[in-house]
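One chain comes next, on its own, written as structure tokens: the form predicted on its own.
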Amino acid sequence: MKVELKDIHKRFGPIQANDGITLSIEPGTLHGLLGENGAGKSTLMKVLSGFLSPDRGEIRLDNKTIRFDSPAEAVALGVGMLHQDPLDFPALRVIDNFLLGSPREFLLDRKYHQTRLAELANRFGFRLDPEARVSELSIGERQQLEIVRLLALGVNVLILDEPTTAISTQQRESLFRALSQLTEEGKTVIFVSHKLDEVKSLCSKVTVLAHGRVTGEAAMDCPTKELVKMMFGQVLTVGKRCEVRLGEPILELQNLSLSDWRLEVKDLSLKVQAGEVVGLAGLEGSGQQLVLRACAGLLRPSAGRIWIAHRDMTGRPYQDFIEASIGYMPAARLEEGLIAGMTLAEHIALTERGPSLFIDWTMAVERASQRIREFNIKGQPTTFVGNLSGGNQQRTLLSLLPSQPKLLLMEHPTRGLDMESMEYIWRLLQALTQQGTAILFISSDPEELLERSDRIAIFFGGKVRMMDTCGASLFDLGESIGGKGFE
């Protein structure tokens, strides 16, 4: 199915998200839509998929002008979108989510639909238990479920919005194989991303957006420098981990044991010094998140001790960890970190409460404006967080962390951020380490782990081994994440 967008305009208050965008996507191709955070990519695709109505412009499918008033109408005409955060119902089972949007049946034949789910999943090498609850799935598995659901509904144009921001390397490879297979079968795939290497390796053609406008188009393989210039107007330099003199121990884990319904981490001992950056690597669900949450006071260990700056914090409530100057940033932005229906200024008021019972709104707005400038958030103090792009929500989460913490605990700190934003954020984080802040962070990006960490704790099935990044290669890290050395 051929897709054409002509002179698309979309404004949110004072923000012009799409400013006269025109592009054409040939049928049966894998087309990349590249741009920095806030460039207008997600807004444009929400217009194409019926989630938003354009202020002005035209959508054409196979040379026919169409108009969607809802995502259901778009799906009925063959256009479906996989959002950065999958739109599913975690409390329901996989089969129930698979049936969402399906034509109503007087008597539901669950056995038939389970067979249909299995056929589609097996076709792409996905493993989905129809009776499992969606809350038990990883982000990658939830994406797989949404892909097969859309295909079952007859979608011919599949839009994927930043699909690799929170999935493992193995899940990313599985996703890419599925997308290539879809184009071979004649489907049109639009791959929205800010990651140059993924777009270059996967797509046959790319359209670049910046500030709500098309700044260029290129066939692959276009030189990376040219794509960067289209995105940012300049060539960017990538920084490395700076040398920091390590200080006293900030975090000490002594024979720590933790567990959830999936696995158990046993007898973990780890010491992190002031100014040190330790990356946590491993397949999703290998235990790294359990450790991070325990260090933040959100999960009580079944055995062992947690010491923060020589103070025993084992079993203490979350508030005590906050008062001990521990900053924690979760991966689930809108589920755990932010409140979609509140503004940026209201988030500042929540996190910077003073002794007074009353909120100083003038001060909250001033501080929100300051954080917006410092973290380059594309919004205003009165902007609702739910209306921000995924990358700007990530910057907002980072802006709410303590200004000079003893320990920062972060799940995927640069998830969804473009190159320029990633470099800027890591410069801020490295400045904190120069002041003595210790950092533990989870990442699914092996290059980020090697470039930004002093040491890497590699998790595999609840077991942990340490790797010094000095002299380590991507191959070494990949083998360890896959289980080498844990025999």
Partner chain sequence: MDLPILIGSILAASPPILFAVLGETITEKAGVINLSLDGSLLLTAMVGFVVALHMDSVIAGFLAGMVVGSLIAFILAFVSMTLYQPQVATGFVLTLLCRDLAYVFGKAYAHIPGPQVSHAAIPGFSDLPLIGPILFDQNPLVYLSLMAVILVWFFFFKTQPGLLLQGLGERPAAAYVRGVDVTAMRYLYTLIGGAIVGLGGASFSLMVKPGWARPYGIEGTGWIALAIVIFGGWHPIRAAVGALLFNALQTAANLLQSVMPDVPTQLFSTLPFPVMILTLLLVTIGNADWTKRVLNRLPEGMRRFLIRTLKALQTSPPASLGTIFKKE
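Any chance you could show the form predicted together with the partner chain after that form predicted on its own?
Just this one chain is shown here; partners and other molecules are left out.
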């Protein structure tokens, strides 16, 4: 099935996620979609698969202009999307997930559909136990289930949004085999990713997005350098921070092992010294968040020890970590970071520790306005943070960190900030490091990682590689984030 997107626009409030995107994909091909975080890939694909309706522009399938108002309609017309983490029902069994919503018959003939499921799965070399609960499956298997389900529904265009971020290498192999097999059967596959090598090895053609626009199209023989350029623009930053004086170790991880329901980090050892800035790189969900949360005492390691300033903190409650003067800043602003219904001053008062029973509001307000000046937040001490703009919420989040922490743990510290404020914030942070604060931060912006950190821990599917930023180029980083050097 031939897919054409003409001049797609999609806007979220201030953000122009898609800004006039036009591209066409030949039937029976495997088409890659590249772009850095926030480039607009997912948005475009959501538009194509009926999740979002475009503000402007049209979608053509086999030269027929069509529009659908729901994913279900899209599927009916042959376009199915596989999401970063599959939209399935963890509590239900595989077979029921497979059946749910698919056949129009009233009574469920599980026997019959089990055989269907089985043969479809076998065709692509997937192993799926129909009786297993989906919650017990790995992300990879859940993707396989979704693919099989979509195919069973007669999908001709299959969209995969960053399918390989959280699956094992074997699963990736079998996935790729399946995808090529699909194209051979004449289906169209759109493959969204950051990972250059994957795209190169898999796709016949790529389109690169940046800031909501198409910045280039290329057949697969084009050299990686070109692609990187299309993705990140000309500037090829090189790590600057070379000679920094480091103090005694603040954070020590000894053979740390962590796991959650989707992946696990094994046997990680890391030492961070006073004044050091370590960036955690990697695609979303490659393990960096697990490590950061473990260091904050929010996640109990399954093995190994955590030392903070020479104190063994393994298995201690979060409170103790705070006592040990760490500062943790979550990524989800309004979910975990801030309390939307409270004012800036109230946030300040909330973080105050002290014996006094009553809140000294004058002081709280004073502190608040001081922070507001310091972090130039656009708001008053009495504004509810829920009413702040995204960027100002981010500033607020930063302004609430303890003033003299030993260790700062931050997820995407500058997400949603414009260039200047980013610069400004980092100056504040580096001032802290001068006083011996160690910083661990996650970022999905390669430039930021290179510029700001002394060392970078690169995560890929739970594995970790250290990289010294001094002299390293954005290209090297981009490649290894893409998985180079992990096999």
